[in-house]
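Below sits a lone chain in C-alpha cells, taken as the form predicted alone.
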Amino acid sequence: MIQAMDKRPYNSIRMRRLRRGDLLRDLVAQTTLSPANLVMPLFVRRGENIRRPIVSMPGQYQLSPDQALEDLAEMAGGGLRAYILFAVVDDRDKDETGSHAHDPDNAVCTTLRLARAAGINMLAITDLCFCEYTSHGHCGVLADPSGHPQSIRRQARSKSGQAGKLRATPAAPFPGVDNDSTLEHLARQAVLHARAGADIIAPSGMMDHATAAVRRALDAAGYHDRAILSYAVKYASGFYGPFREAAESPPRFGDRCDYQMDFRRGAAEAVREAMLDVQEGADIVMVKPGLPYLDVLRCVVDAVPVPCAAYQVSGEYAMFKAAANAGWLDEKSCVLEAMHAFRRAGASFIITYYATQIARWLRDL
C-alpha cells in the first residue's frame, strides 16, 4: 500500500548544523575575547616589599609600588595591555579632604613613574576618587546643610567616659558630599596623575560635572591627549563589599546613595548619565557593576557614540572564587562565559580581577 504523502510544508532548517564541532563553531562565532579586551586592577600602597593578601578576594593583593612593577612586567609579558590603579592609604595619611591624593609621591604616582621608567608597554589608567584618601570614606569633601565644608572629627569616648582614639564620626546627621568643592580636588588630582604618566583618567565618584572639570584641568595643563574614562553609570551596589576591604575605604557613616545611582531606576537614567558625560568630554564611559546590569550596558552601548566598558566588580569576582573553591562550578568555563556575555552586550573592554588568569586560559585554548 502506498503511504499517504505528508501534507505539512517541508522545513529543512536544522539549527544544530552550525554547532557541529569546534572548528565550525569557531568559524561562525560572533563574539570574540582576547587579552586586549581586559584591564587588570591593582591596589597600591606606600612602602617596599609589600604583598598583602586580600582575604575576601583570593589571589589579589595590596602591593607596594616595587611589587606592582613586578606584576605589571609579568602581565605585559602575558599579553595584557592595560591596568588600572587604586590607592590604599594608611590611616595616618588620611584627613577630611583627602589631601594625600595631591601628594606627588603617593603610591599611585610612584607606581606610574616606576612603570614609565621601566618601559612597561601597557596603558596606565588611574581611578580618580577620594574615598580611599578621606578619613570619613566618602568620595569628596563633606558639606554642612548650608553647603560649606565642615569638620567632623571629634573625640570618641568609651563607656567609662575616658577619651578614646580620635576617629571620624558625625557630629550631626550626615551632611552629604559638597559636589562643587570636590570638583576642584578632582581636577588637581587628575593633573597630578597625568604628570606622573597616566594615559587615561577615570573619575569614579559620581560627582555631577566631574568629567567637564577634569577635561578643563587636563587641557589647561597641556594634557590634551589624555583620555577620560568616566564611571558614568555607577550604581550604589552591595557587590562592592570586598573592594572596600581591599582599598580600606568603607564610609565611616552614612552611605553613598546620595551620589551613586539607584538600581531601582530604569535604563533611561543610565543613558542620560552617559550622554551627559560624553557631552562634557568623556572619551569612554563605563557601566558598573557588570553581570547584574547587562541590560543597562546594552542600552548605553546602543545610545553613546563612544566606547563603553564594563566593570566585573569585587563581589562578582569573590562569588566566582567562593563557588569554585567549594567545587560548585567550573571556574574557567563560567568566567569565560561571563566575559563573553559582557562582550556580547557590547562592552569594548572589561575591567576584571580575573584578567591575568583569563590571559593564561586564552593562551591555553
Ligand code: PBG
Given for the second form:
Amino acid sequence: MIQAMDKRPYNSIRMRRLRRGDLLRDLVAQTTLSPANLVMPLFVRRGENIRRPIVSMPGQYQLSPDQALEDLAEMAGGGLRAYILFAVVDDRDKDETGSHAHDPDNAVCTTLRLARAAGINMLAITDLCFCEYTSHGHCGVLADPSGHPQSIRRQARSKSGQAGKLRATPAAPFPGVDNDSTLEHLARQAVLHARAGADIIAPSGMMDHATAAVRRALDAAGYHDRAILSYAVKYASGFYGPFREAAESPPRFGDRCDYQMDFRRGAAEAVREAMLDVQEGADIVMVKPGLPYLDVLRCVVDAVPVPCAAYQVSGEYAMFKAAANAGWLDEKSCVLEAMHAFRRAGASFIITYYATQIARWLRDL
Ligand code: PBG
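What I would like now is the form predicted together with the named molecule, since the data block earlier showed the form predicted alone; can you produce it?
Now the full complex is given, and it begins with the chain already shown.
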C-alpha cells in the first residue's frame, strides 16, 4: 500500500544482485586468465652451472643454458607454454657493433638448441636487440662511433670545470643510433635465431622499419613460418631500470629517448606505430611497459587487426616484490588483479616475470 502511494520513480536495479556468491560471480566473469596467456622471460649467459640472483628482481636469475633448460622443463610441467630469451653478455664479448649477437654459440642460440633437443614443448620467443651486446649499451650501431664518447667527455668537463661560465662551443648532440645499418644487423640476428629454433622473433629496439627488415630476411632464408612479435609501442621508461641491471645493458652515455617513445605523446602515435608494424608484417604487436599504459593498450587493441600483447616490465615486477616483501601488499591478489587488468584492456597475452608463479597460483586456486 505504502509503495503504491509513493510517487517517486521506482528503480528496480540492484547492481549487487550479480555479486551474490561465487557461483554467480564466476558465471558472469568476462575476463579469464590461464597459464596459456603468459610468457616467462629468462636471462641467459654463457657458461655452465650459473644461477646468479638479480638483486633488483628478487626470484629472478641470470642462468647458463644448462640451468635455463632445467627451469624450462619445470615451467612446461607447470603449464606454461611460452618463454622469451634475453642475453646477458660478458664484457669481453661486447664491442661497438654487438658482433657477439651473430655468434651461433652465444647463450641465446645455445639455449634454443638445448630446448629443442630436449623436446621442451613451449614456444621459444627471442628478444631481438643489440643493447645487450654493444659496448656502449645502445640498441644498434652508433651513427658516429668515434665522435660521441668524446663529446660526452667534453660535456662533463665543461659542466664541472667551467661552472657558471658560458660555454664557447656547445657539446655535440648525441649522434644517435644509425637506423638503417642497424636494420642489416637485426636481419642477420633474426635469421640466426630462427635457425637455432626460435618460433617467434621479437624486435625490441624501436628502429624504424625493423619489422619489414626482419620479415624480408626471414622469408629470404626460408623461415616463412616464423612469426614476428613486434615491440611496436615501446616507451622510453624508467621502469626498465631493473632489467638493465639484469641484462647488464644500460646505455653507457646518453639515453634511449631518440628511438623509444615519449610518454607525453598521445595514444594516436601508439596506434600509428602499431599499424605501421602490422603493414610491415608483424603478426603480433606489443605495448610496453604495462600497467601505466593500459589506456594506450586499449587504443591499440581496438585499432589493429592482429593480437596485441602487454609487457609487465622489470620495474613493475620490482615494485610488486618490494611491497610484498615489506608486507604492504598481498602479492598474489594484487598480481592476479593486474593480470586481469591487462586481459580486460584486451591483451591476448602478457609477458611477465611472475609467469611461473602465476601458473602455480592458478593451479592452487
Ligand atoms: C631491449 C629490451 C629492454 C627491455 C626489453 N627488451 C631494455 C630497454 O629497452 O632498455 C626491458 C624489459 C623490462 O624492463 O622488463 N631493448
